[in-house]
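Let's start with one chain on its own, the form predicted alone, as structure tokens.
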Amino acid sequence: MGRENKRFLEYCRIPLRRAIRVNRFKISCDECVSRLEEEGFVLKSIPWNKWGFWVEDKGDVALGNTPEHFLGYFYVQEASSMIPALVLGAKEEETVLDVCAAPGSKTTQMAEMMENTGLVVANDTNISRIKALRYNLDKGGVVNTIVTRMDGAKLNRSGIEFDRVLVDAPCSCEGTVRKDWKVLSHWSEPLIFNLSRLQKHIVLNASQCLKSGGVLVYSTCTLAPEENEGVVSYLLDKVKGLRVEKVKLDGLKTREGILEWQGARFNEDVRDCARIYPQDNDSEGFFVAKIKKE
């Protein structure tokens, strides 16, 4: 076993370090920072995203029971979770399609970029998720976002174009293992075929939705090449005019796309979609693609 890959599974058995994301709309950073270290808590700033910090538990009171989380003033989320939405780089009044939104991370991280103007359409299969996704809009203060229950591969029916589209895929969760080492316990290679044909489906109807000049970013929070590179070399190769750009956060280390896999050869564009390992940024596994429309 090479050096990189005992790296790679000494952090899968590493506890992964709590995250919160500050949400601008009810408190400075600063404020939000000061008041949780006079409860006990240590905070370590995120690099690459300004509003987000590590947080580790040294007072009497849980992250959860805080008057702050209580109040809306952070949202508990991974760091790695935060790059789709950052990279994806939504701006005030323009329209966003989140394809997967809920529990409503993403969607509102991406609110609180737009400074509660334009469009962001929430949607979700899940209504149970979606009410999750409701409540957390609400409690953020999110005013510029609509929720909808549609399937993802026929999203494209509507006619509408958006300026940007988050595609969050459900996926085998692969990288999510130093949160919760239950996920493996669901692990199998069927399903990593069965979720590959869904997420292409999603992603190509997606594709569809998005203006000229729009960017799509496909993410996921699994290292399976089947569910990642896969799935956007298939988009790649069945909608021209598309291309990826290369994913570029101060702070982030990321690697390369890979090109083949099992026998499979994929399109050499996505050498440009970033692998987020465990081991570069004490994180969970995560995969992002940034995909341009001409």
Given for the second form:
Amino acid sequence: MGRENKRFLEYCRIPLRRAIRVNRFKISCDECVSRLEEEGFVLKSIPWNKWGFWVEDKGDVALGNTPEHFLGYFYVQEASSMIPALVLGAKEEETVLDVCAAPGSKTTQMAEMMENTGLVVANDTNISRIKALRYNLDKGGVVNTIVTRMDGAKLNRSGIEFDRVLVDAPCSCEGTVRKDWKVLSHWSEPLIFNLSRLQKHIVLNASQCLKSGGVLVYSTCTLAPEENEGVVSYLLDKVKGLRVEKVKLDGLKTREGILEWQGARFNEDVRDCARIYPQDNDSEGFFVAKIKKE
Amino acid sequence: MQQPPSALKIMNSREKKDLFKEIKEQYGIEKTILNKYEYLERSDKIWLTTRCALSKDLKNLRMEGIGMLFGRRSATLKLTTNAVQLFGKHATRNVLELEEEDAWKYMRGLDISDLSHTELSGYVVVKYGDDYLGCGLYKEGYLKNQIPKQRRIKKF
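The form predicted in complex with the partner chain is what I want next, because the block you gave corresponds to the form predicted alone; please supply it.
The complete assembly is shown below, putting the previous chain first.
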């Protein structure tokens, strides 16, 4: 990052703006915005998602204690976390797999994009996180989901072929440092190494669930190349017939994937992956890759 | 249609017809709103989901849940808070409208007394303005709160 290192570190120290996504099953954007504004909140559109808004508290009432939150009119979701579902682009009547779904921000977003039709298999392995997932799906009015608790290897033996697969992988969360500095206290090289191994296992199995012509999105909220380009590069080398497509969303500034890290050279195609730095969009740090199966 | 690998039973057309009739009689919600979904039941609980979900071979999935919990059968059908928030706007019968102060109390999980809706009795759709808050149990001026604890507004 060279000279930009300073700006990157400056932004890492600035607390993250809170963001919401309006639930289109229950209310229109205009109505939800005007109601929250009347209650004293200041909302600003998120350029890459017309249903997303940054919210600033002005009144005495916390966002989580508003009637609009009680009614499920919006979901509190970080602005960059809205990107993977938009890139995946699930459509009505499609069959979609969300491999690491809990607590459900992206599952609910995809269900909304699909107008509550088709099927989203929302999977996770942790039972307490699955409880949160089910709660959020019900509250969001989502009906087109089946919640499963399965290892990736078993998922690809389910016999179901998916039009689209989302792997929002467990990661070292470096990109969330603006939300919570504590993530750095868990950081270590062995952690990154172990996560990278897990991510490769998950994405490899997930890719087997994809039908021909299908799309897989791999995302993390970290900037560690071992967990990002390293994982995508591994997948491309391991599975033939996959190619990376460029990530383009209006209003979102992205950077190319990096091709080399600590002596390791990645597959050239990872250049088309998207790195999202905190200083570029005033968001969390994020990584997204869009992979198409021939 | 495939059978889900659990005790969940998919309602057949006759059972769905009876369910829609019951909902129409109790809440006035038209069949046309509900018949684009499929319904499953286990003991007294009813879920709804999409036709696509049930068209898949589900036997190899370790399922933790399907669709949305829609209601529970007792003497009459009680819709869940989430079902009312989604379909309540289509209700034309047994709808109880609260005043602002009572609506706030209701969202906090409190019962409401001294109401005067003499025509109502049993499970009702509770609303305030254009907002559908959830289901309530109404009898002789008293509305018993049915909002689950974790769904309530906790503080102001």
